[in-house]
Every structure is written in C-alpha cells, then in structure tokens.
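Take a look at this single chain in structure tokens; it is the form predicted alone.
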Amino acid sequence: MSLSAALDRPAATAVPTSPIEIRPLTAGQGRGRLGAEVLGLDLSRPLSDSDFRRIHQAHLDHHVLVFRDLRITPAQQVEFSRRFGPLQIHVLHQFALAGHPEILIVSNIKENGQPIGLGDAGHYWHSDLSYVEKPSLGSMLHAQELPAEGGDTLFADQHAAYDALPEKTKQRIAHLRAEHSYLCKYEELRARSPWRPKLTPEQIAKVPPHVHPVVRTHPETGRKALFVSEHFTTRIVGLPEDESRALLDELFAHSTRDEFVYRHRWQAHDMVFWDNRSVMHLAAGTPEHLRRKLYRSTIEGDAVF
C-alpha cells in the first residue's frame, strides 16, 4: 500500500492517543530544520489519522524524529512502521528477529559465540537501501540495549548538501546516474569484523546493483537532494573510470560537511525515524567490550527516476 492510500485510509479508531509535542531540535543539537523531538506517543492504543498525519508531516519538514522513551513490542514497532508503507526484508536474513522478519537486529553482543545481529551496520555514509529498485522510504531504529560511551549516530541532510553546490556543480550533475551495489564495501567490511557472514549464492541473487539518478526529487515535498553514498555507489554511468572516482569523492565530501550533520547522542527507549530520501546516516561507533542492541524497520519507497 503506498503512503498515499494510507493516509486516506479510514483509521482503526477515532480515538485519540495521548497528546503528542513536537519540538525541533535546539540549534546545539542539529542545524536548520534537521531533526526534531517527538514526546508523548503512546504506540499501546490506536494511532488516530490526525496524530498520524502529524507525524508524517513533521518527516517530511525535519526529516529525522527522534521518538522519546517509546516503550513498545517489536510488533507494535512493525505495526507502526506499516503505516508509512510496505516493508522490506533484508538480504542478511540470519540477523532478522525471531518471529518478526521485518526487524533487522543491529547489534555487537554475541551469543554462544555467535553474532545476533549485524554489528557494524553504518560503518560507511549511506541511505538504507539505496541498491534495491525501490530504495528504502525511511528507516525506524528502536533502542533495546545501548552502551555507556559510544554509538552515536550522525546524519547529513542532502537537501542542504544539494541547495549548497556551486551552480556549475548542479548543472553538471543534472541527467547524471550512479549504480548502487550492497557488494560495493562488502568483502573489505569482512574482513575487518567479526559480525558480518559471508553471502550465500542466493543471497548474492537478491541484490543485483541498480542505477539511479545521482539527483534525486523527493516524491512528496519536490525537493531535490543528492542520492549518492561512499557505501554503495560503484560509478557513474557514461563517465571514464578516473573522471566518476574524481566526481563521487567530490560529492561524496561534499556531502557531509559539518555544517549539514546532526549526531544523535541515543536515551534509553529511543526510536529515531529518518528519512532514506532526505539524510545519509553514519555509526559513529561503540567501543568492542560494551553492548549495544536496536532493532530496525526499513519502509519501501519509490522507485527513483
């Protein structure tokens, strides 16, 4: 179901739930109108259309929401997740949730010497996704067990990466297209860590690369916002090898100045809502002898023209 039909959708009930405050976050937290707080929801009782139509309005205008001491199931998470669309697999299925496909496990703790989750997941700048023909439409990352020092997350706003090129930079880059691979940092992330297992044939399968624009508009607002990453963009297709390194390592420093970044300092019971069309995200990292566990939906969006 796209988001468009969603929130036509009549809702469940038309009560209520508890009332929500959304605030921006303060200029020493985030810059511009990246990022914003969301205090009061209560996930245990029906989300009306009207608080839902808020929140998907504050996505769109702040493009991160940090959800504050949300105490909810797995399956309240997924639930809500639905509300914004069809939800994807990822092609890592041995770190999915027990009895709940949809939550990837992100996570450095280790079972019986095993990994439970993905434990350098964001190592490199990215949006979730972006290889898939439909890229990922925002991703929900909910705080299970988090450590005492570390595992800040750092987003950068591609608008404003965008607004902020010179002239010429944008016209040369207009009809531009890159390829996206989730093999692109595969094999080197292997071979520095401990949590990533190595592609069975068919998990090789369900991940062919895939070309988009190397400008992307945004389906819902029109804004225009770079969509390349140092994590999964190959080339630029038409260019000679030397000329598209040289653009993307451009692009690619461009795009993460300081001056677009918020970093996430995570509260217990946090939930962060991004926007996969709007912000590239970062793991900062967190130190080897301390846990850290979150669970993530990823919501599926358009495919990119």
The other form holds:
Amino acid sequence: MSLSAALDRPAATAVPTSPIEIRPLTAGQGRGRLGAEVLGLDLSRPLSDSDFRRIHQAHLDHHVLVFRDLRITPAQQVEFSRRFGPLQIHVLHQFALAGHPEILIVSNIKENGQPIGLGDAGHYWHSDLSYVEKPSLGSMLHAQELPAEGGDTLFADQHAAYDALPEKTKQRIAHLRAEHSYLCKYEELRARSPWRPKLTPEQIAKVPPHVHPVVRTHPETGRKALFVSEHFTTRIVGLPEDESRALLDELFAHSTRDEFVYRHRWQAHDMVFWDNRSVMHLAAGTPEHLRRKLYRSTIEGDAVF
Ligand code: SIN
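Provide the structure of the form predicted together with ligand SIN, given the form predicted alone shown above.
The next block holds the full complex; its first chain is the one shown before.
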C-alpha cells in the first residue's frame, strides 16, 4: 500500500492522540529547516492516524526527526518503520539483529573477538541504499549504547545544497545520470577494517549497480535535491572519466558545506528518523576503546525521478 493510501485509510478503531510536541532545532544546532525534535511519542500503544500524519508532515518539512527518550523494543521500531512503507533488508545479513532481519546492528563492539555489527557504517557521506533500484525513503537509527565522547552523526540538506548551486551548474547537471554501486568503496573499507566480512558471490549478485538522476525530485514535496555521494556514486554516465571525476568531486565538496549540515550529538534513547531523499549522512567516528551500538531500520522508497 502506498503511503498516501495508508494515510487515507480510516482507523479501524479510534486511537487516542498523544501529546506530541514537535520543536524545530534551533540555529547553531541545525540550520534553516533541517531537523526537529519530537517529544512525547508513546509507541507502547497504537499510533493514531492523526499522530502519524503530524510525524509524516514534520519528516517532510524538517528531513531529520529526533525522537527523544524513545524507549521501544526492536519489534516496536520495526512496526513504526512499517507505517512509512516496506522495509529493506541490508545485504550484510551477518549484522541483522537475531529475530529481526529488518534491523541492521550498527556497532563497533566485538564479542568473543567477533564484530556484532557494522562498525564503520556511514564512514563516507551517503544516502542509504542509493545503489538499489528503489533507494531508501528514510532510515530510523535507535541508540542502544552510546560512547561518552564522539559517535555523532552529521546530516547534510541536499535541497539546500541544490538550491545554492550556481545557475550554470544547475543547467549543466539537469539531465545527467550517475551510477551508484554498493561495491564502490567496499574493499577499501575492508582493508581499513579487516573484520568487515568478505562478500559471498550471492551477496555480490544482490547489489548490482544502478543509475539514477544526479538531481532528483522528491516524490512527496516536489523539491529538487542533489543525489550523488562519495560513498556510492562511481561516475556520471556518458562523460569522459576525468570530466566525470572532476564534476563529482565538485558536487561532493559543495553538497556537504557547513551551512547545509546538522550535527547530531546523541542522547540516551534517541531515535533519529531521516529522509534519504532529502539528506545525506555521515558517521563522524567513535574512539576505538568506546562502545557504540544502534539499531537501524530502512524503509523502501520509490524509483528516482
Ligand atoms: C549509517 O550510515 O546508517 C550509520 C550512521 C551512524 O552510525 O552514525
């Protein structure tokens, strides 16, 4: 069922609304419209359609929602994520949470010498699963264990980045398409983090590259956004290699300029829900001796236009 169909569907039973408060992040923490806090969401009971609508609208308006003090189980995270669409299962099934294949463990923790999750997820700027045919609508990342220092996540507003491009560049990239590949940086990351698993032929077969427009139009708001990333974009289709490289480097540098970025400093029980059609994100890194564990669910989006 599409998201708009889900919104139009009458509630089977009348579910009371929660006293949810949505507070845009203040200047200095988040710039412009990027980022809002959501306080008072209670997911231990069914979410009313009107609360869902408010959260959905806030997500479209602010692109990054920070749910504070959200004490939910993995099953509740999965159920809440599913309100927005079908969930995507990460190719690194080794790091799925037991009993919840829809949840990817993002963690630097090792148990009995083995990593329990993907420790270097988000090492480069990216939009989740941009390498598949239908890249992600959004991702939810729920803090389980946080380091005393470090471990921040940065978000860059790709609508603002597109809007700020010189007119000449907008015209140049208007109809260009770029290839996205999961494998692009995989071996390089594996060389730095040898515990990253070697991909099996079956895993490699699951992630063929896909081509998407360099400028995408948000399917719900109609806003344009840049859609290339240093993690997954390999080349601009149809350009000579040196030209493609130079243009991508220029776009990567522009798209993550400070004025487009919100830096999230995690608090206990935060869950952050970002719009992968509007932002890119980056894990700023955690000192090796400190433990960090978060659960990520990823919602499928539409083919990119
Ligand atoms: C991710 O890229 O999904 C993980 C981000 C983070 O660990 O901060």
